[in-house]
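Starting off, we have a lone chain in the form predicted alone, written out as structure tokens.
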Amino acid sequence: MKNIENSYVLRIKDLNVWIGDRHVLKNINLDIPRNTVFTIMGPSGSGKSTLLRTINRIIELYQNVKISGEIYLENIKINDQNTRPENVRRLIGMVFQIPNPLPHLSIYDNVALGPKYNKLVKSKKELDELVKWALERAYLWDEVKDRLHEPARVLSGGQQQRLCIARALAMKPKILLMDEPTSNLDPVGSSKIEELMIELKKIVTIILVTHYPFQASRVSDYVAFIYDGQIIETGPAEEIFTRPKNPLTEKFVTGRIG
């Protein structure tokens, strides 16, 4: 019989986060199935981005932060004081709202830097193959293969965001966190990122944050609706969008709050 624990790549138990005097996240419990797009949706200021930053421990770089609860990546408690944050971030990549490639580095070096620094490859040939693999998975290789050594700043906004995705994928993470990855892109760029997420879940679990319910409905396998720092409802995307159980969820997915 299959162990249900093995079907989840990430489990969050009784997570609370305070920033200064603000209780930002309140008793968060989530189980994230592997190889899915799991979307955390909710209005601005509801705690979505704080949750992502807590998962990959960027939140610990802030001042006056207090955290309680447990986060497990497979069987490893990743918010334990004995677990190094840099090891967590190698396994849990993150793509931010505003594309943040290293603008003066080449397209190639933006992808290659992490694997080289972390000694994930043994030769230049392996590195070349890894860079190509990551750019292909990010739907960018055909657009940049003849200009890999141009600076990343020459790319469009949508291309820069896909470069950031390739950079994260090159580390071979188990989870890719995506924080409003299309909010600064035009409709064409947004559509490419959405198509990409659906394809990428074959190789990595994606946790997406968005305040656009229509985007969540297009790409998600599972959805959690968060409001004022609390999980209001979670479940398969089809159920959340067609048969929400909580009135607050219904108001959000129909655009009456947000």
Contents of the next structure:
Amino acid sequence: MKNIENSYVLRIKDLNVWIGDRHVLKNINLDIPRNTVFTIMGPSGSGKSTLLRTINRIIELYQNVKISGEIYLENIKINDQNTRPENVRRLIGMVFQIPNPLPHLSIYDNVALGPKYNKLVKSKKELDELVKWALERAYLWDEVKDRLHEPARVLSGGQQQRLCIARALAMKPKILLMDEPTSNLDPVGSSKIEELMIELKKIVTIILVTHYPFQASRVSDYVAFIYDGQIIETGPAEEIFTRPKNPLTEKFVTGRIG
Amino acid sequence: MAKDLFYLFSLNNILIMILIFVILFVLIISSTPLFEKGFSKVVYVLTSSIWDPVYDRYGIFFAIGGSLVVALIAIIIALILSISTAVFIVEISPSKIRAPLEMMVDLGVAVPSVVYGLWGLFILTPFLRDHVMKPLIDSIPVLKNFLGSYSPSGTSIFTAGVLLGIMIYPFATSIIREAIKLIPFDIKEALYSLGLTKWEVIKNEIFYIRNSILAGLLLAFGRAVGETVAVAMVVGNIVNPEFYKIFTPGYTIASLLANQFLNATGIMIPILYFAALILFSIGFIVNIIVALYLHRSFHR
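With the form predicted alone already on screen, would you show the form predicted together with its partner chain?
Time for the whole complex; same chain goes first.
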């Protein structure tokens, strides 16, 4: 039993979220296995993004949010008053739907900002190495190594998104949340990010949110299908895509809803 | 219709430019009697701090220096006050009191400067004398060499700078406040997602809007360097070659003009016009420098 517990990096128990009067997430229970790509898929407005933002507590920046339930990161409860949200966010990185590098900072500083503020490095040399490491992991190093000090906004959309991934990786997070990371990219940029996800799960657990079932089928190890704030079905990706138990899931993965 | 409006608005712009050049032209023409006395005389006026109506010797260096020092103090005060107020209003205050707070700060712009001057003279001046200048000089006497000894009334370049800072701060606050509000939410999310605390995020936001802050300060500087009545009431109006000793009373170009125009005769008139020209040029040059900087950093 103990071993099973430890194989999950994140466990969500009876999570409910209300935004204003709207009951956005209803009784969410999820166990996320370590070093996998765990995809939360569902149509627009089903609460996927809210779920991600609840995990790293970015949701607390919004107005009128009420949350009940428990979230455990490696058996430590992270969504109570005793845990500071910034400590949670240090361990759970996030990549957003629209690439959002900090446009006023250089490529280097975008990656270095998190480690600098969180004092993950002791010297400039260590920081340089960490930045290089993160950019390499995000398949971006070769494209930017000669212009690290140019502003981040000169990069293309796909490069900007990989920069955001590097920025999150530089924090050495345990989990990387990815909120529809390819929806604003062209096909080339998208497929690069997808390749990257499969590579990255060796070092970090990825929780991906997408409304493209085909993307989910390409990259996922596990899938949860969410509809109208409820988890309809969850399991290994292969099973969900070949033998969905719920008719709603089947409709979604075959492209009939969504 | 749209074309007519276009011409109308273009005309407005052209008129404003013509007006600026007319003012500049008048200032230059009216100062010509000074220019006719030769280059060395102009240099003398610019660099000496002697104001002697008996022997008709006038230098305005003390007033130029006074203006710059007063404006500098004002900007430092306004910078501190406006950034902290703007951050408090947008990021910290509960949303219920946000609108009333904004309104209160904005009302500061509507107060006439003579009212600021009166308040400055009767409230701020004695307050700064008793609670800032006196304790500072008393506890660290060596500061007297740098800051000068304060006058019994408390009027000083420092007092004028603080008052001016308070006067221009509502203006700077509203510009910075709007800039903070315009920071895209995804930038905030990015900063928070990196594990930054609220204060660290705010620090980065301020860095992010640094150009807007600069623009706000530029506009504030324009008002600070030219503000007349309130400054004239608290600056002391004393010819002070050591204007950098900020606790001593002094003069600014604007307060010099306001105080001396009525008893001006002979060569003093073109010299006062020349002082006005200098004042105009300071504002103009600072505007151009900052506009160039902003242009460069926005189009990089």
